[in-house]
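One chain comes next, on its own, written out as structure tokens in the form predicted on its own.
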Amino acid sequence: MQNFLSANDIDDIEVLAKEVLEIKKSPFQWKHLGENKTLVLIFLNSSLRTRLSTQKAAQNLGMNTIVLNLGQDSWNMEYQENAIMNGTTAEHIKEGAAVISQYADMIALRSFPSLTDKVSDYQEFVINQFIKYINVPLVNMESATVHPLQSLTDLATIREFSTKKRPKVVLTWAPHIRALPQAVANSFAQWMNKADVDFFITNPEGYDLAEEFRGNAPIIRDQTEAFKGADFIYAKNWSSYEDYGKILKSDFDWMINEEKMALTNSAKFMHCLPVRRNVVVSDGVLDSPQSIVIQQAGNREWAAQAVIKRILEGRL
């Protein structure tokens, strides 16, 4: 059984990114692969792009799709082993996941971290409980630590818009009013470290990503220095990994604006969306020709389709 959980499940991410762009040219020629097969998409958190793009990608391949908002459309699920279920949870993951996999040929799951229990989150407790009790392939639509469909999209988008073989790519922390997961940033770093790019991270003190994800990427504390000569700027907020789940500072000096983008090599601006205007990035940048966030979001469909297609073909 093949699961798509992170970049570690892909032998050559550059080849897969190229496949994403090939699928974009002619997305409907593999409809036979999913005929009479069903993808169940399970959401434990809100979603717009992930929900629509993954559902449409499966339909492009001829699959039936069922969307389940767990705990809203269904019973609340209990994940702990040996739980005494005398509280708000009515169904245990042992039965729930096993039953769902009776109706599915493939499952896609989206869950978020608690941002309070670092050990549980970074052990991917929820997604691993599903994997333990299902008997069909699982696609990670974002988990506690990574968002691989987004990162595959990001790499494909960089390849689509790059004018050089080895561009300079900068992941920059940006301010936010809420404590957000590290998943998108972790995942982007993981994929960029495996890609043929010059990759840098810029973030304030206290916001370093976990070493297992940031790898050997240089961390530059001076954001303006990091932007110099960059070909792609990828902005994202994340809460502290060190002081887990906390906002250490709301430093709005780190917002992306036109002056900072002027330091780059006419860099393209990227963000996974949704984005808070004039908090994370200024209107001037987001509405400029340098911004490719809409094209990036559109590529989510083809990235999901490439992954689902490979699983259906048995060659992930």
Given for the second form:
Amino acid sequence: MQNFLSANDIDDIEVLAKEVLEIKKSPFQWKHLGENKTLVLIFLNSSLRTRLSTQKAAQNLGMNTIVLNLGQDSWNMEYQENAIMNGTTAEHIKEGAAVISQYADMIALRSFPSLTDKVSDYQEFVINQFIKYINVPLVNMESATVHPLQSLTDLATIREFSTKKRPKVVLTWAPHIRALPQAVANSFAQWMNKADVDFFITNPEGYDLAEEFRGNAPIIRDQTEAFKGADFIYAKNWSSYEDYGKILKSDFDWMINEEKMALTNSAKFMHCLPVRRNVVVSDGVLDSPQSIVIQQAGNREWAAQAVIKRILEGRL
Ligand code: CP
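Got the form predicted on its own; any chance of the form predicted in complex with ligand CP too?
Time for the whole complex; same chain goes first.
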């Protein structure tokens, strides 16, 4: 079974990023690949970009698409084995996933972490329960620890906008009012560590990402130091991995603003969106020509198409 769960499922991420940009030039020439095939997109959480871009990508390849907001359009799912289902859950993953699987040639799943149970989240309990009980390929549309369709998009966007073969890319923590998953940051770090870039992370004490994702990337505590000479600034908030799921820092001195961007090598500003203006990043940066967040979001379609296409061709 060819699942797309993380960067570890791809032999050469740079080759796949090139495919993304090739598809962008001429997206409608593979309509035959998905004919009479159905992608079921299951959402356990809210989504704008992933929902629309993945659906559109599948349709570009000739697939039918069905979107299911699990627990809203359908019954609440129980994931625990041997559960006594006398509470709020009405359908067990054993039956639910197996039934969905019969209507689908491919399943795409969006699920978030609990941010309370680190072990379960980092073992990817929910997505692995789906994988256990389906018999078609699964595409990860963001799970507890990673967001690979976003990261593939990010790499392709860096290649599209870079004037250098090996740009300096900085992942910076930024403030937020809510405790957010580490998935986008983990995933970006995982992909950048495999990419042909000079990659740095800047985050406050207590916000170091899990070693399995940050790898050997240098962590620079001084955000302004990290920004110097950067070609790409990738901003994202994440809650603490060490003090799991907690917000440790509530002041806004880590917000990205024009003064900080002026330290860079006219860096492009990236963010996965949605973004809270004047909390994560100032209006001045987001509305400047340096911001490529809209183009980045646009590339989500071609990244999803590259992955689905490879699965349909049996060559992921
Ligand atoms: N970046 C991203 O995944 O956006 P959505 O949550 O809107 O899908």
